[in-house]
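First, one chain by itself: the form predicted alone, in structure tokens.
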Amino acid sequence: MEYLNYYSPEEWDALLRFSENQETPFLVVFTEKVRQKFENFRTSFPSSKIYYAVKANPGTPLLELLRDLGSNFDVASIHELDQLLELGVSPDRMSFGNTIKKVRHIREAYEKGVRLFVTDSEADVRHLAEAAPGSRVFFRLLMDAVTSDSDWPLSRKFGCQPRSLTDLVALAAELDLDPYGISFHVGSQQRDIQAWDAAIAKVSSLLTLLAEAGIPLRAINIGGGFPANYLIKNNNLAVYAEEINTYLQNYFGEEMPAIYLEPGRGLVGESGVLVSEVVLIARKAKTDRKRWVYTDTGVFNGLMETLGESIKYPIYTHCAGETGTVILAGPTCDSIDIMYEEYPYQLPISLAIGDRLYWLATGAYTASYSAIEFNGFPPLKTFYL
């Protein structure tokens, strides 16, 4: 069954009893399955610093549990700053990733103890020479060539050209900033391994000119972007680690900055299980070859990354018997709420209003996406097993 590719029976069998009386939508995470990945990138990048991008998913008991595992922190917000303090993690375990904050947000990070940032632009240089002196600054490099491979690109909001970057690393270092090192994001989701290998030769290139300058840096953070299995698989965790501690090896040698990494989906994506509700099936003319469905949860509703199609989950159901193709659609009041439609997804033929479906490896960006009251519809529920 397509659900044992990534649960084991015990796990099935324990969700379907949660869940019988459960009121749909709701997702349910595997923090076993959190455990072992982060156990298999500790494995995998042995000598690196792990940064969990929290934005994946927030969830309390999984940010418990990585705590305990010693993993840092990737936030992208001072909420998410709060909730990991509160959960009584360290600001020195904590990084703030994002390149777009206020002045004020960044004093308080500060003030609150973190050290270590990621600019991509002037003024925000200047923001944390002002609001948070002499922290450690990571330079985003554009990587839009890079990421048009994934599926879910990150394009030209995030990084700034090479130039630029080495402009601002002379500028923090004027404000009396201390420049760290090059970060970059090669795409969510992305599946290429020699997206790596470009991204490294850029960095390892810039950082020759800068400490040809006078500037010599200390680390690179190759961030996140290791994929999740969804309907189409990828090579596991391992072979990734192999290459891409390869292409390190090739560039640096014996004279290896610090590693940092940011998994999000790649840790935490094949955890969860979200499970809906066939609210109504329909036809849009009597010769209509394909069904609609429409289920209880949808765009607004944790299937966010559904978007332009981007992120294919697989879906599981009870039915059995013949398949036909469907148009998968959320219950909101917005024709943008649409999952699936140009892609063949199918689904058995005996397919029944009120049967549930079960979306696989939905662990990573579903909650932590999911619309507050947009149509009335509640948050996504999560539970934790």
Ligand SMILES: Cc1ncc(COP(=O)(O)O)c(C=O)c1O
Given for the second form:
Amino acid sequence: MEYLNYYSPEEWDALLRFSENQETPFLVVFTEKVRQKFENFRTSFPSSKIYYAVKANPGTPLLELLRDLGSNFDVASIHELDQLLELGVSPDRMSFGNTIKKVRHIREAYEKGVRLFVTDSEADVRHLAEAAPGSRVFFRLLMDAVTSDSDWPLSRKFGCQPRSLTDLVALAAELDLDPYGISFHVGSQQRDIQAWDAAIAKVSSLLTLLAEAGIPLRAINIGGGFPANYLIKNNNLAVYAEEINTYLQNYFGEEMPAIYLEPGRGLVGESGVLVSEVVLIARKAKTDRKRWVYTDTGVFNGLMETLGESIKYPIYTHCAGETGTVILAGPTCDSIDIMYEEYPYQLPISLAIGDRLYWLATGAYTASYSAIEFNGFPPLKTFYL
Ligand SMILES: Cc1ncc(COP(=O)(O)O)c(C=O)c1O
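Could you please show the structure of the form predicted together with this ligand, as a counterpart to the form predicted alone just displayed?
All chains and molecules follow, beginning with the one already shown.
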């Protein structure tokens, strides 16, 4: 079966041996895959600073691995920051990347040593000036046009329009912050490489404008958005990097600002396999062609990104033979707990209650989205091999 080649025979072997006596559902993360991806990012963007977006998978073994490999970290909350401090990561390797933060959390982060923040609103700039004086600040540019093409857009909610951004930079300078750079995010699982071109072009004009106004910025944060291979395969990272490095070279040449990257999904997505069990198989009418396959994992315990069928995970099963279309749904009493109804997933007719399904490339935004006990189902267990 083609999905088998997502992982090496040794990895499958290790997964199956480990899983045998584990009660489903659970996520297995191959840490070696994350190490390889990190090295890929490092060699593809040799002069950039990598800030792993902790939200993608905050598992302690992953953070320890990335700490030891020399990664920096993008944190979304004071809780992620504390987790990293406990693991001995020094605060000068962290960026507080969430634009939505309480002033007391800004103060706490500053007191704990963080000096790099991201903002997109006047109130937040004033909070930063008050609670994190003199800190370096990235200003996040709104990217609604390009993010809408990504599979998991981060549009509208984050960033501000160019005119507002230049006003914020001027305000930050006036308030004795250190206006450091412009950040953007082209949308998560962004498969269109040209999205970065459009974004870098906008940033380049803004940097020129600001330099002419006497506020030269020194950095660009090109965010995350690097895609993982799901049902639809993408170009590999080297291809994305080559294009993006060319765009940067074209726009900045010798005047290259410091480049920051915040990969989440692209770094850890392919490292995970979510193992689930078929709870029930049913047809709503005798003549229905589609089977409903209910599994013990769903939207609320790991598969949140299947909402709107945005992320389509490859699913592997040991069963073989003729296949038929299925609707895949989770175990809770909530009707939005349906993963795939429109997209015609095919699974073998021989699939039976109790069989296991292996959801591939589930290393990002699965365990971290599964923090509640909705309907009494516990959060997703994660194991690191
Ligand atoms: C500020 C910020 N940086 C980086 C990321 C990581 O993005 P991705 O997982 O698409 O690489 C996110 C994702 O939400 C984000 O909000």
